[in-house]
Partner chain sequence: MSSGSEKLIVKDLHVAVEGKEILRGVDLEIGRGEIHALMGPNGSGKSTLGYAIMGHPSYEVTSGSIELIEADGTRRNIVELEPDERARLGLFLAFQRPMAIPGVRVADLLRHAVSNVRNPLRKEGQELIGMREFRQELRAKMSELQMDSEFARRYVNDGFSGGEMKRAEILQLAMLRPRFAVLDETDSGLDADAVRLASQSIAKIGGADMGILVITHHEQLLEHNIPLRTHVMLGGRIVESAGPELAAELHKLGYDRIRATYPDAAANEAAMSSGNRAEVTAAT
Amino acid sequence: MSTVIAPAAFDQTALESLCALDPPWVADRRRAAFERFQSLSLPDRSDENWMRTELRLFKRSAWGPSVQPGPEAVEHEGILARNTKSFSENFLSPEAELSEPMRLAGQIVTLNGHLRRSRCDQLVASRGVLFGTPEQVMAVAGESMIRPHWFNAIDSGADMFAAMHAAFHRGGAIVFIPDGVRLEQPLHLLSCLTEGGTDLGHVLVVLGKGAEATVITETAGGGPAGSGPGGLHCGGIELIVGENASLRMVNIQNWNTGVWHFARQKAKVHSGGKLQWTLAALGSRLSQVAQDVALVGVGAHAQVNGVMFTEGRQQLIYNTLQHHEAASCISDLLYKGALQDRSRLVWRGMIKVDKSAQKTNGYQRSDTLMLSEHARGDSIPGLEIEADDVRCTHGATSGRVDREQIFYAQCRGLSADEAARLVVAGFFQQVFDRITIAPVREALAEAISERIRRIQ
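May I have the structure for this one chain, in the form predicted on its own?
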């Protein structure tokens, strides 16, 4: 078993050790967040976003920032490993003959927030693209380039976990794509945990005017449920899509089943910008995620896709916000989740339209499929509209597998498990069809298929 040496708590000593590595303006923001963190306790059920979250077994004092992952620590592979050239020494070589379906323009691998590998194609870097850990990028980029975006999208004081992340963040990545630069291959970030480890990585993606890029983040590792402290992730993601820029963002959450997962994620899409954001939630013991999209420029467009599968006693809570701040914008959200065993899935979605956001077109839908009598899914869509010339619709469905479908499939020679996989594959097909990155689509379908058992 790998060993992680950590301070007794998230305290002043741990804070100052991180501040010593930062530019002064980053250290100042850390200290301000730490003051906020000290004044907060665990969120309680009086907050609507947290009222369905079970935190009684979470012990704040049990965790601290990871100092080092340990020499014997072993990183994990993400579900995309078999579909990329991620782990080959020459995977970025222009001369390499690659048979895999997806080639990467760059990759970062972290373990407990500490860098293990970082690579970026030389041709990509020569076009002014910055891709590295925050420490790497801030060492070469000017303050004026990073400071306007760093922790400016997400609310770092929203609750105790947001303040913890803002004060003690380490690892993650910064992606900066200059105006007019278009990347054909994806950039990939894999964040790994050892059993009992802590990850507080922060991801910032900034696309300049007319830029295009695909960024994929994955998580892996941590301990299984019932084996002691499985791990803690408390992270953040900020996406800035410039005017007429286009970003395909993929977040694959595949922690082991003992990991506590807390995250705040927000995108800002400027005039004419396009965002396709695909989120997959497959792992963790408990996930509490706020995923917000702000359409801040005229004619901005956002498509959000969610794929979720829970089993055992997993509990996943996702709060989404589609915030229309400017006129003539489009947002389209589709979440699909399947639940097995005694797991629980909660989705609470809101479309908010400001008074100035006329000609808004907003849509949100969540579908839940129960594979067990003991599973529970809660879908809570909502609208908050101040403009009077809009088209906003929402919907949610929840139901169990039709036994006749299973019987029909078995009559055609399929086993009970094969029949269940066929039905679930059909359920997810609508959202899979919206995922334009074939290796991602195929990896998610395979990962879900491996988890499905016969209908209970």
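For comparison with the form predicted on its own, provide the form predicted together with its partner chain.
Lone chain follows.
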């Protein structure tokens, strides 16, 4: 049984109790964000980014920061757990084809934004890597290291949720990889929620010149859909990929289906840097995600992958931006979503090319697959191009599982359900082919396959 923790309010008192733990410069930023937060109301449908988001049942006054859960409070497992060595040392794969279980270089587990445990491989730490919750890292790292990046990439005044996050963030992770350090094993952050809990974790990842790392964040827990309290996540992610650095970032959102999920995420990729950013979403009641990639240095490269599976009455809304600010950069976005029941998935994508960003290569594509008549998917690609020597393409497809495909597979002895799962797996294969982290691919494929019921 999970503990229900009555939230306080997002008010001055809550703010000051957070500020009391912060370095002064961080507290000042919180207070500024709080002022902004108080002046803003819930985003409404006149805002393009929010016009397809159903917020009527969201009661701002019902939420506040969670107090520290007791030690008896239940943590949840992420979907990677079964493929992750640190969780199950005796992992024995029943399927010979499964890749080796993943070893982690470090792991943080939080519950309602409060640290439960963290560890970082000694060898990794000895190479100057910083990995911990913001509280932990700020206690050891100098202000000059963090301040230039802290809430620099994302716009904390963008809307009420952005301001709420900037004022009341707690938990999450800071990752610093020094110049030239190449981490082979992933760093892992698992954010858990109790039923009715709130998580306002902030993630900052900074890779120095020529550094390499893989960072995986996962979410789990919160209450189920229905009349219960569910849960609230209002988070932010900032990724700074230095010159010629290479970051593989994976965010797996797998909250229980009563959780409100608001996230503002932005990456800046410097000259020659490479980013592979995979967003996977299986959970939440409603998700509103702003995912921005800014290519700020010549020759930067960003690959963005989206894997979404929705069911019940889930509603997931993604606004993506690929902003080419420098010349000769490549951005390549592929979102794939399968929708079951009465769920809804919205993707609004924009490729923006500045005047100076000549020789841009930009692609964006979103494919949705409807598994039921009542599901609804909207894909809205967009281009805004000011340079003249560019190659930008976009596309979107929407389809249903073809009964003829099911029949064909049935003629080969597969049951209708087995056939449907195979067809859906095939639908995701194109994006899985791009995700170079095998355990992530496998865990996602398995989690999706478990959720598919008979095609209606």
